[in-house]
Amino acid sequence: MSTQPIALEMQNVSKRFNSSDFKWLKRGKETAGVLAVNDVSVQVYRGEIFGVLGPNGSGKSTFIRLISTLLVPDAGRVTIFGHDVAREERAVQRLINRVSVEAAFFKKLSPFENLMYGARLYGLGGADARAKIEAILKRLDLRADAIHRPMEEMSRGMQQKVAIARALLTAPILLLLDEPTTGLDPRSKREVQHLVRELRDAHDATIVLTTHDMGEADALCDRIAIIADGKIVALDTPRGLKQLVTRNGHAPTLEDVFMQLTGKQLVTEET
């Protein structure tokens, strides 16, 4: 049991959709008529980078979504550092922001433009939004001839940066990462898990990551659950979830662990 503040806290949550909720369900990938989330309960506390692993249709997205407030759970309830997710949606909007695969932004705008208008929507403006803007900016180390260029002519790689720096602009105390790396070049991938780290070293940050690589899990999680079903199916440290399987002549990897406890392959979502 860890000594540190619990930063999240699920108590016996549920979440089932309909056939009304189609729509949302095609792009979040869950089955209509089942629960997408299945009496789950867990702690995540201040200060980890935990990670959630699960098949195409497991509930981990909408894991993360009744997290970030986009969604209210059936039954059970969601606290952020105490305060409950559906009664208290704006202080937990405080306290979050969320980074997904799908990050928008306006392509003929550049970063900087992009992180100004942001900067508008959480109230920030003036000179302290420009000189956050650029410590930001700096601290990504995105190129100095990129930061004034339309989003449109940069890399996957730089436009998750450009998502990363728009959520540190609230400076949140939990960060939600669904799917950060995915598409990304190798390069840039190290470059977001180097990010990773450092808001969590650095900036006393507790991030929650949603991932479909087992090689990043594995070496940016304090600890992993793992989801099938709408179940957690296993949580605990990368080493602990390894012991779970047998060696058969090699050291088990969380791949093994994986398809052991689900009976799939973690198979990459399409973008």
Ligand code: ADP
Contents of the next structure:
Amino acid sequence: MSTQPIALEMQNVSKRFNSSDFKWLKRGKETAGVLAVNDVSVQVYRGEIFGVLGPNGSGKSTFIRLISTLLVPDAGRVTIFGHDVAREERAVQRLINRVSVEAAFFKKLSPFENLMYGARLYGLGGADARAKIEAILKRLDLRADAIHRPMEEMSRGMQQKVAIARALLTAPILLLLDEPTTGLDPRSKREVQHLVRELRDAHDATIVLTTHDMGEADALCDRIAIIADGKIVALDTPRGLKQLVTRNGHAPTLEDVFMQLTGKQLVTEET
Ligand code: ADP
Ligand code: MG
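Same protein, the form predicted together with adenosine-5'-diphosphate (ADP) this time rather than the form predicted alone?
Below: every chain and molecule of the assembly, starting with the one above.
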């Protein structure tokens, strides 16, 4: 892995939300603000599936937003394939693709139209783009007629797959997936996980994904950063993480690791 070039580097990155930033929400109730990301340093290599595992409120979405130029860090530096996120925003935006829980696409448009829109954003046009998009959508096991039906008529799992498949339009790419499988049924979850693996294996994608699902992190990620209160408390392969804890009788799970490192229980399943 480490012979691969660095896709993402974060050096001592911090982000605080001040109480004044959301005063309008809390009407007068003063809070000290929250250090959502606290002095995070990390290197992700090209071709990795890198997981950020933590409970709700631990800073996962903020972490992703800092990489994707949606938020500016208070301190520290983020580079993507060597491009500084703060100074080379345009170059960075061409190298990243972010998909959040509320998948960002036009619900009234079809998968085909959504991908055409994406292609234009990346400067691809004409017949090339059309052919590429048709090939991409074929890989998703969409019914032929669904390609030209509004996205809102599809299942959430399928919508998520279309959103992720947009990453196939460009390479190399750093794909940022913020809780890609949260709220999906078990089958859609497996399909999305399969697609993530395929993107890495067949399409030279580097993937940073957040999750609060231990099983997903364990099965899908090459390395995992465990995050609690904005800080990385451990970073290793799933195997390496499990070796941090010793258990009598049964093999340790990531749940055990999390408990030991943070003293907290990770709520595994969303309601
Ligand atoms: P996660 O994605 O792991 O649930 P977040 O990154 O969304 O965590 O949030 C981390 C912390 O930062 C939480 O305490 C949250 O309330 C706070 N936070 C996130 N976004 C904002 C914001 N825009 N304004 C103020 N506080 C925020
Ligand atoms: Mg989040």
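Treat the numbers as computed from the prediction; the structure is a model and nothing was measured. Whichever C-alpha set is largest while still superposing within 1.5 Å between the two forms counts as the rigid core. Residue numbers count along the first chain shown, from 1.
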On a rigid core superposition, would L124 pass a 2 Å threshold for CA movement between the two forms? yes
CA of L95, rigid core aligned, shift of 2 Å or more between the two forms: no
